[in-house]
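Heads up, the chain below is alone and in the form predicted alone; it's given as structure tokens.
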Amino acid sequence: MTTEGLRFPNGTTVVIAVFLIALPCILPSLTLASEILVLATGALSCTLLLGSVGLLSFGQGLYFGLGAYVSAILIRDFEMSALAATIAASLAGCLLAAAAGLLIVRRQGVYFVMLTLAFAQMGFFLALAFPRLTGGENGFGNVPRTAIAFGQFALSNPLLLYVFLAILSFAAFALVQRIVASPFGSVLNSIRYNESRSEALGYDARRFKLAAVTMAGGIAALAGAMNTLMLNFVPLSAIDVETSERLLIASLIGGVGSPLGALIGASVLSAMSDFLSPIWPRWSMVVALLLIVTVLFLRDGLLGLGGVLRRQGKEMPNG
């Protein structure tokens, strides 16, 4: 990530808070607003890895799916509150990411990417192989609308559900901003640009990358738990590789230079899905085209579009 976030809270924090408050007012449905929050929180885990330490992961769907299943099981079978189940799901994501990270961070570049993809595929086939636990192809259903905590504030109210999801999402965004603004975040940034030099200065790059992978896993699992609260159901696709791709695409389109990019990318991707899919079955081609344009011409994603236009304007000859 860029160094614009070296103070916390900052202007980006305010923009994110205002955006989350205004979102249900400017969209036609609370469902779409909630979908954006879930996708944005999941994409934030990719933004943390790629933007802060330069790690490209195709496996965040593994932790997303784990968070979804853990929260659903705790709510349906153990009658836990939404808050307790969400916290437990996030911790489960951290633990799994830490265990997988012990192996993953030993490799760099394409080998790191392939290992994340392999773990994601393994998680998908495990979910498929144990239908009594996960529901298999049919998904994990009959998850009741529970209360937030202590039997209070039932999430059967769509507006209350959105408010709760918005609070969880804002907490995740604030956490990532705080990480970026900390000395720990500065070390991650130095590893991203020159890992060898960071190690020469005495920093153990593997430990720092393992910490980043662990936190990103917890954030992705949080998004999975939020998805369960929204749907009251866990489809098998929650742990599919396609989920990992969707989270990564949202992060890249929005821009990994700031946590705000995850929110922008998720909003664009969810809006395109909601408005284009009913009128054109192959609407994903538009997403592919947008991703190509972003990768080739917008290195900072849609978040950096304003800067690109300003530079182009200055380079144009006068009159």
The other form holds:
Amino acid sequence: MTTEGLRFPNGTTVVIAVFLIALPCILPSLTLASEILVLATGALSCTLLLGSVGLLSFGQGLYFGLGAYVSAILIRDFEMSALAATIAASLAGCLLAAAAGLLIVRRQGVYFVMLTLAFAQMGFFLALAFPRLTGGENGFGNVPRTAIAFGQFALSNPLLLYVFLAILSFAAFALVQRIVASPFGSVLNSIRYNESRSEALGYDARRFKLAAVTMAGGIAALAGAMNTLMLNFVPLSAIDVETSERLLIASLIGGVGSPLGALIGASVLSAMSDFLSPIWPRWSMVVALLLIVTVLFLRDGLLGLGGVLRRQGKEMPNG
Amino acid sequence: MSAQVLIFGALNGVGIGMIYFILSVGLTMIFGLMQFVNFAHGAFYMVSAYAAFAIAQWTGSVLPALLISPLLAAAFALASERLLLQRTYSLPHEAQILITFALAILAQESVTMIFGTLGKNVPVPEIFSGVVIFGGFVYPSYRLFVVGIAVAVALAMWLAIERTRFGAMVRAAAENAEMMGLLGFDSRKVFMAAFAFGGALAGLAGALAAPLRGVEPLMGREALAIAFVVVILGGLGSFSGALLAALLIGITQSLMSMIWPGGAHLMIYGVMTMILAFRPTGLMGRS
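Switch from the form predicted alone to the form predicted together with its partner chain and print that structure.
Up next: the whole complex, starting with the chain shown before.
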């Protein structure tokens, strides 16, 4: 991430808070606003990995899906409250990411990217192979609208649901900002710029990467749990590779230079999906073209649009 | 389960594995040569399988597709290299991955636009619709044909790379493209040829696989993940590693589909995880 704005809380924190409050007022439906929150939180996990450590993950959908299933099972079969289920799902995401991360971070560069995709695919086939647990292709249904905690604040009220999701989402954004601003975040940043030099300085790059992968897994799982709260249902698509790709695309389009990028990317992508898909079912083509333009011309995503217009694009640091 | 069933399953797995090998070897070659990661490789496979479907519809047989589909895939690969991908050679790997990934989405959406979202069957060519009986074993003759083609392709490729002038140029370009340019060879042309060749191989895999598994828009995605498993285990740029890994996961998939059909694909990734747990750098031990 850029060196300016490395404090927490800072102006970006305020902008994110205002954005979350303004979203339901600007948008035509509360559902769309909630969708944006879920996508933004999931995309944030990609932003954390790519923006701070320079790790490209095609597999965050695995943890998103895990979080979705774990929270759904806890709420439906163990009658847990929404808050407890969400926290448990996030921890489960951390655990799985730490376990998968042990194998993934041992390989660098291209292998890392391929492994994230392979593990995401494995998660999909896992969900498909155990339909008794996940509902298989039919999805995991009949998740009741529970209360947030202690039987208070029933989430059947759509505005309350949005507020709860917004608070969870804000917590994730604040956490990422806090991580990036910490000394730990500086080490991550140094690994992104020059991994071998960081190692020469005495930092064990693998352990730092593993820690980042673990946190990103927890955040993606949080987004999955938020998805369950929103839908009362877990479709099989929650864990497929396409979900991983959507999270990554949202973070890239917005720009990985700041957590704010995840929010912007998710808003643009969700709005496009909402407005374009009824008109043209193959609207993903537009997304693909936008992705090409972003990578070739807007290396800081839409967030960096102003900067690009002002001056020539600067070099990508992790080259 | 009798030994005969097991052997039959293993033989089937060899057929699947050989298709995985042809699919992956193009990916591994393009990387070995150009350090280029092609996320559109699965799209070449998918487009070619759909071409095979269309050809089978028009001519009544999928056989001509075995020649035409790879050519189409090569043309597709070449066109995308000239129009888009060559601009990314100087960019970091991440940018190449994302551009080729976007290309794969474009291909998948285009195919869906033309052929629809539903999967379609491709009939096995009539000459190979029977079975071959040797010893006590019954084996579908189309699968035997697939194995035969794949072995021929593997041999031809090995000969082409190790024994011909073009192969020497490819190896030289992989070693040091800049030096090769200084010696008066056009490394761009070698790259273009390699891209076309890699595309053609993915195309051949797609055309061969079409009668076995049918065609559907998401097959490219699935194939890309399989090809990744093969190169993760076999090592990027390694032919023998790709062959070994492809056969291993092909046989795993085939045997598992008899024991636990729902988990056949899962076990491909299960095997990958187990191998990585004990050999972090894959079967051939190089990183």
